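Okay, so here's just one chain, in structure tokens, the form predicted on its own.
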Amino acid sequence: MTKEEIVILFQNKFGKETPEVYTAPGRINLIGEHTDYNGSFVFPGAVDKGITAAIRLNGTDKVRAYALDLSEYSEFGLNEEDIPTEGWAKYIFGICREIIKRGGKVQGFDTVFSGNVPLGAGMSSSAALESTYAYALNDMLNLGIDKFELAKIGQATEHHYVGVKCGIMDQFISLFGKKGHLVRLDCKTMEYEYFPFDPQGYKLVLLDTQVKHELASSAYNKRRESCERAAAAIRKNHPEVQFLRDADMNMLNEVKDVISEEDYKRAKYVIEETQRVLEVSDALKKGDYETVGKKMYETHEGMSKLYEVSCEELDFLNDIAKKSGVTGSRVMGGGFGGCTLNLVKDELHDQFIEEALAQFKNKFGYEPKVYDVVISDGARKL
């Protein structure tokens, strides 16, 4: 939806005065999956799809919000007991509350928002929503909060108002994204570095299985606990190991007989994934996309066999990519459904998509959705 369209819809709903318009993107993550809560690296990029919101202060202590895509309206105050019932409105409420908790003065506002981040595709529409409002309120009310703190406000919203114990990556990249660049974020130190990502002759494509397996959140928490148990066992021999990212395979093998086979497999994946991120960093600096692709396949294998967060549909798409000569392919996001991320040579692109759609439909009875991805800028005022 264009800026002009959203302004007209806002004015139809809330009167003629012109609102401010802000946007923040969803994201992909090239490599580094389930590494954030292990104090390791992630490698995200902001995408050309996101949430756009028209906002105008209304001189009251109430927020009046309209979700265009759902045709739903919510009105709520700014005190803790005013939490709205609508799921989407809790994100906006949470951002307001987290700013207030940090001493920021939030005023009532009217807002209309719309998004084109595919829901359930693992591109983090929720972080785009949080970042849009955190960035907008900070800008409109001159709160002077830095972007890192805005990312933490988004993360705290998930923790306290949505009930998801997420890492910082999604909110971070939604705010810090930069066109033509991926960002390597160290989730332990919060240091970050931009890496040029301009794969001439390649396209990045998401294939969305449209599958969302229900066990995702409980299984996510289980894996987190596995990693913490493995790190604790290693720490007894190596007190310097705070997170799994601080460990190596020798340290893990020392405790192999002390921890469960499951915990061992989970930890092995994380330690190997940390190494892959560093190898991809070197490859990107050289513009070596063949190595990037090889590491993507290794990540998929690890997520499927060691971390066990893939599913039949994702593995099937990954196999087709391999057989079609696609440079790199892997499950992206938490797993249990969602998308594969594919790095495809231009000349193979159309043939690969055709094959993938036909074979997937033949096996599962419907076609996956296809999204071409362009790496874009983070949150901003339009």
Contents of the next structure:
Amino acid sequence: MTKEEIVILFQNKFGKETPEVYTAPGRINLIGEHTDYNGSFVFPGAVDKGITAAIRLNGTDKVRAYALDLSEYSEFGLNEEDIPTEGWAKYIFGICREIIKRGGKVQGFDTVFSGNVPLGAGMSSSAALESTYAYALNDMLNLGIDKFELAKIGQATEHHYVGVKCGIMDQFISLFGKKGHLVRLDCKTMEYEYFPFDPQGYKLVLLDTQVKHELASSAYNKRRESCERAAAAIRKNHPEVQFLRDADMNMLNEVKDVISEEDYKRAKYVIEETQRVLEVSDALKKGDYETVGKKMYETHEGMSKLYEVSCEELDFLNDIAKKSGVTGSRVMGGGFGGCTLNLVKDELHDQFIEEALAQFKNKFGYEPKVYDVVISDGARKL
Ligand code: GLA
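Go ahead and give the structure of the form predicted together with ligand GLA, now that the form predicted on its own is out.
Whole complex next, starting from this chain.
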């Protein structure tokens, strides 16, 4: 939605004074999945799909908000007990509360927002929403909060008001994204490096199964608990192991008999995935996309068999990609449904998409959605 369009929609709801307009994007992640909360590496990029919000301070201590795409309205105060009932409004409320907890003075505001990040596709529509409001309030109220802290405010919103114990990747990239660049973030030290990403001769394309699992957030939290248990067991022998990122397979094998088989599999995946991100970084620096693609397939295998966050539909798409000679393909994001990310040679692209849609429809009765990936800028004022 353009700035002009959202301003008009705002004025239709709240009168003719002009609001400020902000936007923040969703993301893709090339590799490094379920690694962020294990203190390891991720490799995301912001996309050209996001949330756009028009906002104006209203001189009260109330927030009045319209979710335009849902035609829903919510009004809430800024105290802890004022938590709204609408799921989407909890994100905005959470951002306000987390700013207040850090000593920021939040005032009431009127707002409307709209988005085009596909919901449940693993592209972080929720981080886009959080980052839009965190960035906007910081800017409008001159709070002077740095972008890392804004990302943490978004993450804390998920932890405390949504119930997902997520890592920092999605909020980080929604704020730090840069056109044409992926970012390798070390989630332990928070050091990051921009990598220009313009693979000549290849395209990145997402295939959205549109599968959304109801229990995805509790399953996500369980994965995190498994990792923390495995890291704690290793730490008894190796006190320097703060996160699974600090461990290797030898250390994990030492505790194989004291942790559950399930925790072992989860930890094995994370240790191997950490290695893959480093190998992909080297490959990218050399422009070696064949290696990048190979690692993507390995990640899919690990997410499917060890981490168990794939599903039949995603595995099916991954299989088709492999059989069609696609360079790399894997489930992207938290999993439990959503998209596969595919690195495809230009000359294979159209034929692969056609084949994948037809075969998928034949098996599941509907076609996956197709999104081209355009790596774009992070949160900003329009
Ligand atoms: C979700 C979370 C992220 C990350 C990914 C998996 O998107 O919000 O923090 O853990 O899943 O890589």
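The structure presented is a predicted model; accordingly, all values stated were derived computationally and were not measured. Under this definition, the rigid core comprises the largest set of C-alpha atoms superposing within 1.5 Å between the forms. Positions refer to the first chain, counted from 1.
When the rigid core is held fixed, the Cα atom of D263 travels 2 angstroms or more between the two forms. Relative to the superposed core, N253 shifts its CA atom by 2 Å or more between the two forms. Once you line up the core between the two forms, the Cα of R184 stays within less than 2 Å of where it was. Structural comparison between the two forms after rigid-core fitting shows the C-alpha of R223 displaced 2.4 Å.
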